[in-house]
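What follows is one chain in structure tokens, specifically the form predicted together with its partner chain.
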Amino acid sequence: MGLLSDPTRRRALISLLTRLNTPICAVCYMAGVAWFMGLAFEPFTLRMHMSENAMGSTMVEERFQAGERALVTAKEFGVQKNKAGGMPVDWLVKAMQDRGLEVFTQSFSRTLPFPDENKERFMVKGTNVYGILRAPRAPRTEALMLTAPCSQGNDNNQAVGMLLVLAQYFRSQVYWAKDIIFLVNEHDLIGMQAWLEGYHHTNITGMEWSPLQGRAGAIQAALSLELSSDVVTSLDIVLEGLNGQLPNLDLVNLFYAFCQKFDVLCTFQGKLQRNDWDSPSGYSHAVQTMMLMVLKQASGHSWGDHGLFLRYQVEAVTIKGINSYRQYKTTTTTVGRLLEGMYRKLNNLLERLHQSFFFYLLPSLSHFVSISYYMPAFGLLAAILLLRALNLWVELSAPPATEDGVANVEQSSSGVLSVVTPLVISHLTGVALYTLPVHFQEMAVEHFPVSETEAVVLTAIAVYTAGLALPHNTHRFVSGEGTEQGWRVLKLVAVLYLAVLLGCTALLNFSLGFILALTLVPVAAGVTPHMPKFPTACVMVVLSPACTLLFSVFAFHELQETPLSFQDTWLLFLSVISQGILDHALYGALVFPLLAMLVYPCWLLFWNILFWK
């Protein structure tokens, strides 16, 4: 703080800092980039340990025998399933009443703002059923929960097998100190808000559903299981929840612990675990799965039904059979036991989950980066915007100083013009984003040939391009020529704004707030008028948030080793938009409001001081 309070050695820093500006606004960027590949490297990584007390180390023999029932569970249900063509509700009810559980059911209903084609819905209306295993004195306060959807066709009946005889199996014990709840949900993700919603009486969505009847106090932690084959190679772990939220770390924990008991192969984004850390292959690997999860993240879409859970502070994650035609295999029982375990282990909570990390990343199941390792590398690169903030401030401050008093009043009434109108006009521009492509489909679709959900993409593809020519000459219509001042005052306004936006979307969400700064942070750094116009705006473009969003859908595929075609990846990435209103019109995620309203408008004032004349 003496530094800053003698005059000498203030302007000493501030020179040095505004002179080598650009070389360490440069450093910055690399080094924040280097910092983040180095994660995935073993020394910036900590081994998994278990945090919570009460799931360490016990005695437990797990004794649960009836996975070849499971499977002929499940074979009655994919039976019952065809013959009603849809959820057999009278035929669940009925078997988990003969399991000795409380039986009860949800109706719901719920009509998209537009048809979703990926998975051909519309009007949706389906039926929860799930019964309520009461634990013998135990007064209703904490519930444990396993769900399974009832997936079309004849994917996940191993899993409602398994749920059903889990739970026969769970109900003859006497250890139980919480209820457990088993949901078979319909229509995977819409199903879950539903029955969410309705145990905590809240409607965020606007969902229609019927009051649930029974409950069993506050969900302490649930396990969403999805089993689509007899035959299991190896489990997978998935954790990215809505709005990039996730489980706390111990429940990842529990589930590599109870997988190296067992000898079961567990994946990980799809990916094995290797030993070789120290070798470049094996470092490459851990970085393909760091960043396969920083994107999955980014996208802030629920990735298993487990991601509705997070926002109700209940601790969840999806645990997937795969079965990749591997030699080594593993029997239903083994994932019962598997599932068992970890349900005994849930058992023995004595308070929330909340002793491990909420924040982390994990280049592999056995090894995690923390909060306090991954935020320097976003704080190097917010670090750029706030010494390009105080390189403009410095030249700001500096012209006054040589003019009279009389020229600096007018220039900087006429600055607050030049900086609002382009606030307001491509923040106006957002909400046209964000609002339009749901409420003008109908129009689109009379007068153009397309079907709904495209009619919506393409509307908010139009508006996103119209956007690029609208605002960049408006200031001259309110104060006439734009000056030197003026473009410096709005890039400063602008850089600000990005900082703090960028800042508060990696606290909430690191990888988004990551990813948004690498495309982000050059174009906030380096554009000014004087550049030459076509290869910058070039560039800009290829920088902007939409194509951020290309270039995340394309590598999330090369990543996960199914390479797509341009003409692929364009449907995908066509198909990711809509995905992205669904989501939020569904769920409540909030990356669409996001990048719509607060990112896009942001990115169009550097647009705006590109094209400043």
Partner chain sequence: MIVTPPRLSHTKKKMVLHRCGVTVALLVLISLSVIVVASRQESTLNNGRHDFQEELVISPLQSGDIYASFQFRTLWEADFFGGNKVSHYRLFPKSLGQVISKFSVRELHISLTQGYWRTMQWGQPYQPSPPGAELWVWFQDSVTDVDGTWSELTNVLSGIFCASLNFDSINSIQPSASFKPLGIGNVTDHRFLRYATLPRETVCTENLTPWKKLLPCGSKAGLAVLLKSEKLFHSSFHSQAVHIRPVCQDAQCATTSWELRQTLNVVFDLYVSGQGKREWSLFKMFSRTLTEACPLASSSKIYVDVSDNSEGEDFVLSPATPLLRQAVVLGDRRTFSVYDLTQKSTFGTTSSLNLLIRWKSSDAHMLRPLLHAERYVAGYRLQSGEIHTLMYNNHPYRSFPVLLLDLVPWYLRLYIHTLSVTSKGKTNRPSYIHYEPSKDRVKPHTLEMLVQLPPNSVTEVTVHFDRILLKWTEYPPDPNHGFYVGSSVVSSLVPSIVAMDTNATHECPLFNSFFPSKEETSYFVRLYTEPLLVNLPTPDFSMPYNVICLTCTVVAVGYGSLFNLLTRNFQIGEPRPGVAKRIANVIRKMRGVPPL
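What's the form predicted on its own like, now that we've got the form predicted together with its partner chain?
Partners and other molecules have been left off, which leaves just the chain.
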């Protein structure tokens, strides 16, 4: 404190920071990237451990034996689904009633803002079927949940068969202290969103659904099951939920513990677990796994039905059956025993899962990186913005030498006023990027030979591209030629704006905040009107939000070892844009409005600084 309170020492410190501003910023950037890459190294990670005492041991005796019956039930369900041309509601109702459940249905409908060409749907109507197994020895104030989406074709039939057989088996047990809800939802995430809104008496997406006639207690935890083959060689766990939310780490620990107990091969991000952490190949494998999680979390997309539970403070994961490693094979009975064990441990919970981490990264299922380990990487990048803001503030605090003191006041006033116009127009451009693509799709379809989805995506690209010209030197039309002080004031505002924006984003979704910081911080730190215009403009475009999204799509498939050509990457990039807009309209995902109305306008401010005259 003495260093800051002493005027002489404070001036010396500020002088040092301003004199070495550029080298310190460069060191901070390299240190931030190096810190992040080092997170996958074993000494930087913590070993998985169970924090919840009620789930601390897997010593329960699983007696599930009906694996073959689950496969037979799955075949019956597939026949009925093909006969009905969709969800066999009547057959499911009867099947659940025969197993002793209280059975209810919920109808729902949703008109999409534009057709979803990936799944070929526009008007969505469906029915959810769910059954409740009442707890025989409890006040029925708490519940667990098992869901299986009814997918198109023959996908996920085995999951529905397993759900029905588990319901019958659980019905014969007397130790349940919580209600158990068995749900088969239609139209994947849309059906799940309708059921959750109906169960919690909320309507945040404008979907039409019938009220639920049957309710259980407050849902403590949920598992979403996806099995699409009679042969299961490994189980993959999916964590990333809507807006980058993650379930409590104890739920992941529980899955991993039972996989070890039953000697089931488990994967994360589709990658097997490795033990050679100290080898270059082992470290590379851990980095790839962690980067896949970062990219999926940054997308804000719900990568399974479990992702919609997290906004209601219900801990949930999706478990997928994989059939790719032929040298291994897990029987359906073993999968059923694993699920039985997990539900018996969750049945012991006395309160919601809360003792373990909610913010973490996973280089593997046996190790994790806590928030206290990965946040310094972002802090080093954010420090660059604060150092640049300090440097600009010092430069602005020193008045230029002029003969007339009144001139200084007028120049200062002009510098402040010159900020307003680019600031307002940049954000109006962001609002146009957010609103115009959906509202102008009918006009685009009438005048151009494109579909509604193509019209939305192309309109978004057109508005984004037009934004590069709209705020260009807009200050000159209001206050004449820009001053040297004017661009410094604008950059100071833009740098502080970006620091607050990235900081808030990283607190809610670290992966998204870090990826944006990697590309936007160099732009914010380095751009000035005195730089060569063309090469600097090319670099800024490469580091813009749209190109960051394009590179992320390319990197995601490279890490998944499914490389794409440039044409395929571009088509997938367009699909990701349309999916992001749909996720916002259907489920309330926040990545699209964040990028359109905050991140892109902030980048436009730096674009305006580059062409300041």
